[in-house]
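Just the one chain here, laid out as structure tokens, in the form predicted alone.
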Amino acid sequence: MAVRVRIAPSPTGLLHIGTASTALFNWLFARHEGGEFRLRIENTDTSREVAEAVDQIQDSLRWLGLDWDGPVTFQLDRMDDCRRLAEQLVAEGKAYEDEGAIRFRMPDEGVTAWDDVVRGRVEVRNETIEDLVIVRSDGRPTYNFASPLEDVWDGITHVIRGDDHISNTPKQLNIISAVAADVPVYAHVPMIFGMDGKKLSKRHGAQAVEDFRAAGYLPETMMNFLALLGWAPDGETTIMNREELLRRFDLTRVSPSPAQFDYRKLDWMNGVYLRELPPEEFAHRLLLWLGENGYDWPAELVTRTAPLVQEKIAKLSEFPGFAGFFFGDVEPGQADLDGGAPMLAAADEALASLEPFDATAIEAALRDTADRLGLKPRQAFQPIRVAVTGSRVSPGLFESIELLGRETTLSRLRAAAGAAG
């Protein structure tokens, strides 16, 4: 039988990145198999739908690189189905009325057990699961009869899902017995947990597969990153990009033990990955990440640009702070200033007439001006680089005066020069 497997959100609200994780593990898994990919909105409590966090879904897994195979199912549009077959087990007498709602009986001796793929052998004793409502009074049916009977309608051969399920699992087990239906392969992946040992939350920063692309993060980052939480093809290899992710997941390597969110690591991943990409294409994310987050900067400047910062920053939302001199004034630090006014009006007299104008020329000119002045370059190019960048870190600064060209480069010079003496 080919992998057939799934990924349920609820549309509660943003696509948690413990979700996305899981998604990721089950479309490698799937797509290393040869398998399919499905995706189900698990949708049974209606107050709580949000038609829009359905499409952020869908937006979120197709920008982390996630196709899924046929269309997207809802959990509402099977609750008929669902009803059907809980008045069948009533009347079959696996379940029974219990003022208004429905529990199904479970047995009372002996275990539920399963073999784990991650976590090996899981035995549960029947006497600790209590019957369980299956259909509301209201008559909806509960995500723990809804879910399983899914699993079964869509021919699941594999469940992978948070290991925050275990205690769903014998309940969802006895049901799909109960229907004389193929119980599928479990593999309960681990929980995700901040770097001091507690459940990923606010307090450790983004959460949401939307906050991370907000924050700048490549997709191919997130993969990568996201791939490495719990999984590991030989605890060695670190870089790895789709294709070779695709070709060495196995589910079995997959640890039972919680996987650490390390934000420092994912910093410094996606910045391998911003300085792996062709200068045009370095561009081309910038200008993206750059409209989707309001910026109306021009793109043929931020284009210009972009190559003076590629070996710099470690997240596209770094280049506004590194880079937003290029495209606004300035205001630099009177304290950083201290001392420059003679520097920066020679630097203004030996700009004012320099032919060409290009980066090599401006170097050689300060370079010489800060001779004449006895400054180190150090002492000589820190005023400058405060004058016309505003702040004491920034791009190459022969390259960004090129670049600024040579009238914002003087008046900003004669600016600081006067904040300055």
Given for the second form:
Amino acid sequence: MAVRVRIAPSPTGLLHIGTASTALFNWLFARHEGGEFRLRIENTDTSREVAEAVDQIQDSLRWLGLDWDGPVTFQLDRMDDCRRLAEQLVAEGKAYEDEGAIRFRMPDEGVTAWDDVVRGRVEVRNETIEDLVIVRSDGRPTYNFASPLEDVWDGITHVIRGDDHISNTPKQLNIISAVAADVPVYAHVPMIFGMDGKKLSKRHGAQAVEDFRAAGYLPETMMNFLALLGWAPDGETTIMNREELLRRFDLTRVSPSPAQFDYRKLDWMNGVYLRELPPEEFAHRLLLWLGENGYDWPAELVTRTAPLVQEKIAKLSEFPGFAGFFFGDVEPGQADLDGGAPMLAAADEALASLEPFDATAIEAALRDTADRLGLKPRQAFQPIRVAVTGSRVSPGLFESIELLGRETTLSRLRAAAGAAG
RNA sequence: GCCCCCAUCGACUAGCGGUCCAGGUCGCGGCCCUUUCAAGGCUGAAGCACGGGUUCGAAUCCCGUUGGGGGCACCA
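Give me the form predicted in complex with the RNA now, not the form predicted alone.
Next comes the full complex, and the chain you just saw is listed first.
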């Protein structure tokens, strides 16, 4: 039988990174096995539904590169089918009415067990499982009733979900056997915690996929990083692109223990992917990010400055802070200019009629100037950097000056020389 | 309280009875390179939670303890 899996987020907000993680495992498994990956929206709780959520969830999934098969389905559309089945269960004595609601009769003896792909055999004594409301008094089916039924109706072969669903599993297993259907294989993948070992929440900063996108992480970084949270192909490999991930993914190697989300390692990995990009592609991603985040900077200039920062930033969001001086005026800090007046004046003179005005010539001229003033490169270039870029940290000085052009450079040099006194 | 899950360096993990005085990656320390910041090179510190078993032999298997997490809704 062909593999068919699904993720079933509820439309209560943006796609959470934990949901993205289980979506990834589902997707990797499905694609690796040549099966189907489906998207189902569990919207039976209309009171908590957020209107834009359904679109946002799909946007995030697409951004991550997780494509799904078939149309998006909605749990609410199957309410009637659920209700009919519930009534049938009542007629068969497997469920009963209770204050207007319908409750499922769980077995009182024995155990309910399954062989979990990542955890092995899990057994729960039936006496510890309470009779479950399957249809509310207002007629809407509950999650623990609708979800397993939909898995059956959709022909889901493997239910891959977060381990917070482990305690739901015996309930759902009993419901499935009550309707005499085959049970799918279950795989409960580990949850993701914040760096303090607690469930990932607002307190930890970014938690929705969109947050990471806005923070300037690449989708390929997110995919690689998330895949490694709870799974590893071996003990050596860290950087794996989409194709390699797909080729090597193995559900049975997913770890049962929860993983902490380490933002520092994420930053490192994003830097790796950023540096790996061909220069034109890097510039393209930069432009996309700038556009999505309200920057209206000239594409041509962005493209020309991009190579100067590609090796220096870990997130696209660092670009404005790092290369902003190419796009607007600077305000050098007085203290950072202190004592730099002689070099500033000498640089002004050296660059005023320099030809050609390119990085190589600029470097030669400035080094020569520094020599004549008896300054070490470090002492000589820092005031110039501050004057020209407005910051003590910048892309390569000489390349920056070339791109900035003679006119802007000289005027910034002069303004700073005046300020330095 | 009851039920369930988890347990290797600070973090992510490799390890599935001997090849491990435990390997890789991030982070951290040191050195080198260097116009700043990065990047890069070399290098160092750092771990099998504890206690019992089983076995000739245990990080690996079993039991218990401790610690962490999740669930116990007419939420999903």
